[in-house]
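Consider the single chain below, provided in structure tokens and representing the form predicted on its own.
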Amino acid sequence: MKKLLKKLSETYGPSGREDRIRDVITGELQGFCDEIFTDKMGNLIAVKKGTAAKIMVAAHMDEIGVIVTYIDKKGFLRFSNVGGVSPYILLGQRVRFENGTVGTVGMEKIKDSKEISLEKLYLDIGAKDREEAERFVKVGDIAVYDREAVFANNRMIGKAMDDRCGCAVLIRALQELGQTDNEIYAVFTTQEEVGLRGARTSSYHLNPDIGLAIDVTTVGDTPKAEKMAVALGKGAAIKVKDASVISHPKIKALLTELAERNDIPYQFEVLTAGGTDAGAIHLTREGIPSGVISVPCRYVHTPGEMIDLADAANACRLLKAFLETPHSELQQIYSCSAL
């Protein structure tokens, strides 16, 4: 998990530009699936064929970034956000474009720190004028945080743990999956950070019986953090609710039962803001029962996101247990009862 997660974290792949990270994930899945294909939205879909419940598991492979909107005559780049980027966190950070060009984020002179905004920031790639800058970067190019993933005891710090950690959990679950009659669609989705777009189209196409998202979630275990009953090192988080979905009660109950049955540490997650791919999946067609397994993460949407490797491993164990669940148990979740 450590080697895989480091590779995924450090790979370039902002929303709408997921080609490079998709190629890396495809390489990890070779030989472990019956079919692998990419759809029109760029989602990577890996299939393990079966005859029982049709389960879609989504982990988004995109990351947040910044997009160039203008290059001035002195070669400085103005930009906008791709996803949830904070100007307070961006200031002074180093970013990297797909072609390897590196820049640092600077700021105009301001009188009050409250004035910090994306409009007050700019990117400096070391160009002496517009003509030189345009040899390396064009309007519309996207950059992401330039940060190496490092280990701190049993924890990992790096960019894009949201949601390369979920991708790593899903990849490892597919590689280690035991006997199951269920048909598994592992979907590594695009453009989650800008509106759950890849999950929306892929779930419509696949029309699964059950949907499950694998993502990270915020925590309440740092100094003076917002009160939240999720902490690093205390196990996989079973989502109850976020701003995009109320988890199907039977999926929440089954995940809880599986965790207890298999001695998997777990905690319940109630997220008051934000969402996951499950928000799009559960509203597809006439509705798809959906839930979420989350990996607790500190400092989400920063270049120093931190996860506990044991939490990721336990999320993987819980996901495998869910995918291996007999059809008779899963059918109770998605079967409609006649009145």
Partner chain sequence: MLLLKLSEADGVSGNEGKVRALLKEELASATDDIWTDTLGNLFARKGKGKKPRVMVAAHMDEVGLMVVGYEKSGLLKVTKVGSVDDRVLVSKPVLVGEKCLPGVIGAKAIHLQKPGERRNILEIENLYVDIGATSKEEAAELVNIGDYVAFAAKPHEIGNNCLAGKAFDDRAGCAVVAELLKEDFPLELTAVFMVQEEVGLRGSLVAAHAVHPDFALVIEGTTANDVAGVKDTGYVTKLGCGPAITIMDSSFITQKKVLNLLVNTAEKHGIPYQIRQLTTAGTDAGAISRAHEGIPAAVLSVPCRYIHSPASIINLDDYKNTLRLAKAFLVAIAEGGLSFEETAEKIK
Given for the second form:
Amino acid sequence: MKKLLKKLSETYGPSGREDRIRDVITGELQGFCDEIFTDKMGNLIAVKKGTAAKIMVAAHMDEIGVIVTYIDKKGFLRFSNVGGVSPYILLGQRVRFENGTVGTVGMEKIKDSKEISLEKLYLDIGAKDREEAERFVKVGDIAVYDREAVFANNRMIGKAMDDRCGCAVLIRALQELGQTDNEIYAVFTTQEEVGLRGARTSSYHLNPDIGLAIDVTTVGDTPKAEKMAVALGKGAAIKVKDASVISHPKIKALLTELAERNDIPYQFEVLTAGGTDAGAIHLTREGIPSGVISVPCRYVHTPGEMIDLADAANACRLLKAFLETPHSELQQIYSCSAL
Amino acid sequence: MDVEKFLTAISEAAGISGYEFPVAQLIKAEMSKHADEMREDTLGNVVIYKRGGGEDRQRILIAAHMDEIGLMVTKIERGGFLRFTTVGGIDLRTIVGQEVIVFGKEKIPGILGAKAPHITSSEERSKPYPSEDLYIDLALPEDDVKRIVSVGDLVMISRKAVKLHGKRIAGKAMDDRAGVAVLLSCLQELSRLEHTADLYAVATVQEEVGIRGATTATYGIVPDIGIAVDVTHGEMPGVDEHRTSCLGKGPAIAVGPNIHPRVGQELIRIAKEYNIPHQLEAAPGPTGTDARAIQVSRDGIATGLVSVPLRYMHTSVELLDLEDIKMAGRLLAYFVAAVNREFVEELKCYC
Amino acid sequence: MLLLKLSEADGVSGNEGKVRALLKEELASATDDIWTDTLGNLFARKGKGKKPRVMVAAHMDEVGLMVVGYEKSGLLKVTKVGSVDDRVLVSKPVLVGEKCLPGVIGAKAIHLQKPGERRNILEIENLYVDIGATSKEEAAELVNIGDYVAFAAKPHEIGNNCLAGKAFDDRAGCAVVAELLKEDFPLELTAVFMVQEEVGLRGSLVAAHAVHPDFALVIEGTTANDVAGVKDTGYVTKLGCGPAITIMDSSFITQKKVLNLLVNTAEKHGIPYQIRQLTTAGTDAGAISRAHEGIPAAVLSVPCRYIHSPASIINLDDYKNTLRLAKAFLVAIAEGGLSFEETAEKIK
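Switching conditions: you have the form predicted on its own, so give me the form predicted in complex with the partner chain.
Below: every chain and molecule of the assembly, starting with the one above.
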């Protein structure tokens, strides 16, 4: 898991430009699924055939970034955000483009730190003028944080743990999956950070019986954090609600029971802001019962996102247990009751 | 069952978004008396089907959401006090000092604590309670709280419906149990009428958290016409009269981009023909009701919106006039009875 | 010129009938495969059965106002339909309701305002539409609650090869799409003139679901901000610099292969183009691309100064070049410039 997660974290793949990360994930899945393909929105879909319940598991492979909007005469690059990027976090960061070009984030002179906004920031890629800059970067190119993933005790710090951590959990679960008749669609979704877009079209396409998202969640265990119960190292988080979805009560109950039965440490998550792929999946077509397994993550949307590897491992165990659940048990979740 | 009795019962029942089953039970029990078929879909929408008498039957969806706003536990603090977040839009100023029910492993009562004025400074009292400082007190030792309550458990404001002077009634969750009562009233009226069209009366889920139930219900039913029944703001001092409707003067029929012009016109025509008191409501964009989702389902659905005027929306003392519910029910029943093939065919004809 | 007629017609979101009628008449000779849907979207198709299936789309609606009530004096209270800046409303002529009754938007005269008041924005709550009615009853005879109010503005030429008028967003796009339908391309082309873009991309959502094309090209009007006091980093687009290509906005990200084909096509044919600098605001492409299992799309925009106001400006060369690039792009698609292989077919 460690090595895999480091590799995924460091790979380039902002929303809408997920080609590289898709290639890396495809490589990891060779031999562990019956079919693998890319759809029209760029989602990577790995299929494990089966005859029982059709389960879609989504982990988004895109990450936040910055997009170049203007290159000035002196070769400085103006940009705006792709997904939730804070100007305060960006300040002083190093970013990297798909072709390897690296830039540092500079700021216009300001009087008051409250004035910091994306409009006051720019990228400096070391070009002496516009012409030279345009040899490396074009308007519309997207850069991501340039950051090596490192270990700190049993924890990992790096960029894009949101949601490469979810991708790693899903890849491992597929690799280690036991016997099951369920048909499993592992979907590595695109454009989650800009509005759950890949999950929406892929779930429409696949029309599964059950949807599950694997994503990170924010925590309440840091100084002056929001008052929420989720803590790093306390196990996989079973989502109850966020701004995009209220987990299906039966899926929440099944996940809880599986965690209890298999001695998997878990915690309940109620997230007041933010959403995840399950938000799009559960509203697809006539409605798809959906839930979420989250990995607790500190400092979300910064280059220093921190997760606990034990949480990731527990999320993976819980996911496997869910995927291996007998058909009869899963059927109770998605069968419509005629009364 | 009498509409007032039904409304009182469903107003008092629990049904916070995503967890509508308690109120759904009551609705199913009563509505089934009028149904040819009934089903519950995967998200929990309750669909009551009433077959029309024609050969070539048009399909009409009438939706009212049965979910209500509420609270959800986010953390159990030392001492057993509960922190919470809102499910749906709640003005936190209205919940201080309320009695609540926490749905843990068992139902337990609690209080939304408020510091006594004696120990607050005048400066503190001049501002609302900071939302992050609010908590629920169960008056139980921490260990007991932890045994009974988990993060993610729901909390509902405890409130009996109050019958007021005349035809007025106040209580929690009238938004949109009033609409569900309209469905019942419509079904009752319809039993006396002939109608060729099929009716799908749906009590939808999760409207308060983003109009979710209507999205999937409409996709599944594929109606020719979809009408949402919801509540709208009643007139009161300090609010621009042009943005509100009057209590007791009949349902508000919406017009605007969210509404198919012919459906809006037909509702108005029916109201006039049968002397049903009604008012007009101008909706300049997608409304904050199930109509928003219904209209853009699949290839597009001809949509209408009928609302019951109501004061103090999203509080536990939502107030309305029962006569408006009956009038709305009658309006919809006559509308359903009037729909025929010709009317439906013209809905796609913009000449 | 079609564009002039389209610009002048009133068609606030939800009330696009006049624009729809103009387009229907214009396209009657190009194809007889024309229909409308429940929301009022207008569809016109050519080359049925050919591959690939391409949808070209523009929205018919414009921002405006809606009547919500009457004052005792016969003045009309209104609210906004779509995003209108309160500050551009005052002292403009308007047309009210189906009968297009003329009216003006009035506010308290400056003489009657206290010095402090003059510094405040004249918000819509303090503005009234005056149609000359002398009482509430008279107003109610003439106008219904829910009637639409549109800016009244006749388009005309201005300056160097420019047009001034209202609603170029997106009547310029409608005109381009109408012209495209008159041409013959070796593909199935469905032109869609959509309703209710300005109130939340609603027409396009259902239109894309119905048409389910392999690809969609959206023609829009977008902000040009190359004016006094704005730094070149804040331009969005510039007037006279060609059609604007969207790479990203708040609703949509253009796929790389689509972007490359668009840019290469422009360069191959020597058609000027610019990249839209702003990455916020949404277009119908956002809704279309999310329909079904996902529909690849592109957005081409005619730059327009003072968008969403009764007096906006476009450059006629930009308009013509948008049409040229759209044509060349459709040809490039027909020649196989984009692959639409259905990897999806593998799934049973």
